[in-house]
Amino acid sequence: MSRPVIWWVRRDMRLTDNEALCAALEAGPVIPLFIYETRSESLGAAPRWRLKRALEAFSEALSEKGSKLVLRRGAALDVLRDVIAESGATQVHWGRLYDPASRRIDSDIKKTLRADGVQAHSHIGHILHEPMSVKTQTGDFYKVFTPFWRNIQSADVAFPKNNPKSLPQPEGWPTSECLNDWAIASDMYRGADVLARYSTAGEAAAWQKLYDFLEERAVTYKAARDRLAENGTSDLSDNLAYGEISPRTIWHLGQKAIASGAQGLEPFLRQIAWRDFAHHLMYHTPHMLQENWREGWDNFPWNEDTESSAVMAWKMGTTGIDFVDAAMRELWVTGKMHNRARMVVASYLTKHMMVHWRVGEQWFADQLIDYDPANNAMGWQWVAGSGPDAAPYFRVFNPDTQLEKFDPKRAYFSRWVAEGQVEPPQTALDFFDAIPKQAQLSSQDTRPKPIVRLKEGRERALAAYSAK
């Protein structure tokens, strides 16, 4: 029997359209390996909770193929060398990531394993087009989305790889740790039970979401995606974040639907391109993850106090601004937030409240089950004005007019804010089960007055931006 091959699983927890898996299968019996390393341990509470769910679903999918997921904790290189020694594997394959830490680790692993006589190969899998492959006519990287979008619209996207019928097993399996022993989701405390009511994990669930969207909602996506109370989006963001479905799969099925006459899908595919653009920028300008992307913003008078009473009110959905509070409570309950709402709460924090975008970015990194470092940083800097392709400084979203426009019947607000309702829905009540008890909030409370009134907050922000 041929020597086994290690398939190092990272953000590609799927069997369909997995380049690393296909390469491993061509070489021999496959040992799927997930390593709980520093990068995973440093994730926020909600992303780690979702990671556990992804691993559970993926492990079950592998079992159905006659295989299993080997779990190890430690530094990636050390674990890989240990498993290679135990199994006799001669090759390692994995999917590439594009954040600076992953790139450094990947480079070190390739260099070391190859020196050990082990073949080490990384593969595309997390995005449509690799950042180094999309270039301007002058050979530079893109800094503005629209020309980036025009470029990839005409670029070929490889067709998805098939789901393998089976995964050949090695003669012997290396030892595996127990997922529950890692206590990945422990920091979620009682909020874990609430999140579980509003999310599904795994490749099968992702495919079902995509089919439902294409059959039921794709035709109305362009208009419905901004209607806060409607189920107008694909809801695939967390599945993409953990690689439970590939962007190539979504792209090709979307193109097929367009060719069959489906209307309104180009804006949906554009969102997949925005995701690529975020990774494109992170690859070429990695400082965007922690520092202002644009020059001249380091002295902007943002407040960075993460524990101020105003910031805590923003986090807890008690700002007194209806749209902001509804959105922040949606985040507590579901681990997600409507994209329109993300822009509004970010604008209120960075402009009306004059709080640094990093404060919001870090809070989202802890709370989002669809957390992606590139998307998160780009989104926050776009709204704040300091980022690539950013909203102009004078674009200060008015939460009240935004709510009136995209939630005219206040159904979204009523779904998430219980105070003032005689019989609030379960979605609104779940917020009080998700937050820490020490917050001492109740559905019987009265709505607070705005911590920053919209007119005065806007005027202060415009004055600061104009003086920058």
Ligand SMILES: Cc1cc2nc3c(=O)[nH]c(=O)nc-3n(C[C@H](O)[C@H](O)[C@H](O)COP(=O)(O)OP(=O)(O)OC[C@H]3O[C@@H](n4cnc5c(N)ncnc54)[C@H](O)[C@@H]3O)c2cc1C
Contents of the next structure:
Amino acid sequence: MSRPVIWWVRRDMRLTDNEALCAALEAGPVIPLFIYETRSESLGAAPRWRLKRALEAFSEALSEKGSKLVLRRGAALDVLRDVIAESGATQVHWGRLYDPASRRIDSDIKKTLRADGVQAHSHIGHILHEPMSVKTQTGDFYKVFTPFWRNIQSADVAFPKNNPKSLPQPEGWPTSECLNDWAIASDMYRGADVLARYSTAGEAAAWQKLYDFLEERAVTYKAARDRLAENGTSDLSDNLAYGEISPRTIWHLGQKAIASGAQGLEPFLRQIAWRDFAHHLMYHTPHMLQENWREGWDNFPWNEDTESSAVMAWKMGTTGIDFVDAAMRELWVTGKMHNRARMVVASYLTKHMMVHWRVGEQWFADQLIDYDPANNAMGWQWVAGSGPDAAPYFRVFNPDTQLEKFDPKRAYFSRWVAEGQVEPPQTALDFFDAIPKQAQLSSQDTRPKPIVRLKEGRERALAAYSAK
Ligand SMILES: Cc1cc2nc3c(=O)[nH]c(=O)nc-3n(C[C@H](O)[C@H](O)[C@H](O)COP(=O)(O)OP(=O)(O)OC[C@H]3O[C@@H](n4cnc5c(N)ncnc54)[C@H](O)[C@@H]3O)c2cc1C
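Having looked at the form predicted on its own, could you now put up the form predicted together with the ligand?
Full assembly next; the chain just shown is listed first.
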């Protein structure tokens, strides 16, 4: 029997369209390995909770193929070397990640393993086109989405790889740790039970969501994606974040549907391309994860106090601004937030409240089950005005008029804010089970007064912008 091959699983937790898996399978019996690295440990509470769900679902999918997921904790290189020594593996394959820390680790690992005499290969990750392969006519990277999108539309997207029928096992398995011992989700506390009611994990669930969306909702996506109370979008963001479905699969199924006459898919595929664009920007300008993409914003008088009473009110959904409070509560309960709501709460924080986008970015990084460093940083900088191709700073969303326009019957607001309702729905009540008890909030409270009035906040933000 040939020597085993390690398939190092990171954020590509799927069997269909997985280049690293296919390459490993060609080389020999496969040992799927997940390493709980220090970096994963520093993820926020909700993403770590979701990671655990992804690992559970993926372990199950592997056992259905006669294989299993080996779990180990530690520094990636040390663990890989240990598992190579234990198993006699001669090759390691993995899917690339495009953030600066992963790129550094990848290149160190490749160098060291190759020096050890082990073949180490990385493959395209969960993306349509790798950031280094998309170039302007002058060979530069794209800073604006529209020309990037034009380029993507005419470029060939590789056809998805098949789901293998089985995964040949090695003669002996390296030891595996126990997922529950890692206590990955321990700091979700009681919020974990609430989140569990609102999300589904795993490759099969992702495919089901995609089929349902293509069959039932794609046709109305363009208009419905902005309507807050409607289930108008694909809801695939957390599955995409953990690589449970590949963007290439989505792209090709979308193209197939378009070819057979389906309407409305282009705006959806455009959003998938926005995700690629975020990764493109993160790869070429990694400072965007922490710093203003445009240096011109470095002296803007944003407040960075993460614990001020105003910021706490924003986090807890008690700003007194209906749209903002509903959206922040949706986040506590579901670990997600409607895209328009993300824009509005980000605008209220960075403009009306004049708080640095980093404060909001970090809160989302802690709370979102679809947290993705590239999408999150791009989204925040886009709204704040400091990013490439950003919304101009003077475009300040008015949360009240946004709510009137996109939630005319106030169904979204009522879904998430219990106060003032005689019989609040379970969704709104779940918020009080998701937040820490010390917050001492209750559905019987009266609605607070706005912490920053809309007119006042807007004028102050615009004055600061003119003085910039
Ligand atoms: C301030 C802010 C922070 C954000 N943080 C994140 C984040 O951490 N993770 C994340 O996945 N998305 C983030 N987004 C983008 C967007 O809000 C979510 O991807 C979207 O709400 C997910 O819902 P869906 O899966 O139903 O999307 P659909 O509308 O069905 O779109 C399909 C997919 O396209 C991608 N996509 C959609 N909109 C965007 C966008 N504006 N930018 C990049 N990709 C997009 C997502 O992967 C999404 O799943 C953020 C947006 C803003 C304004």
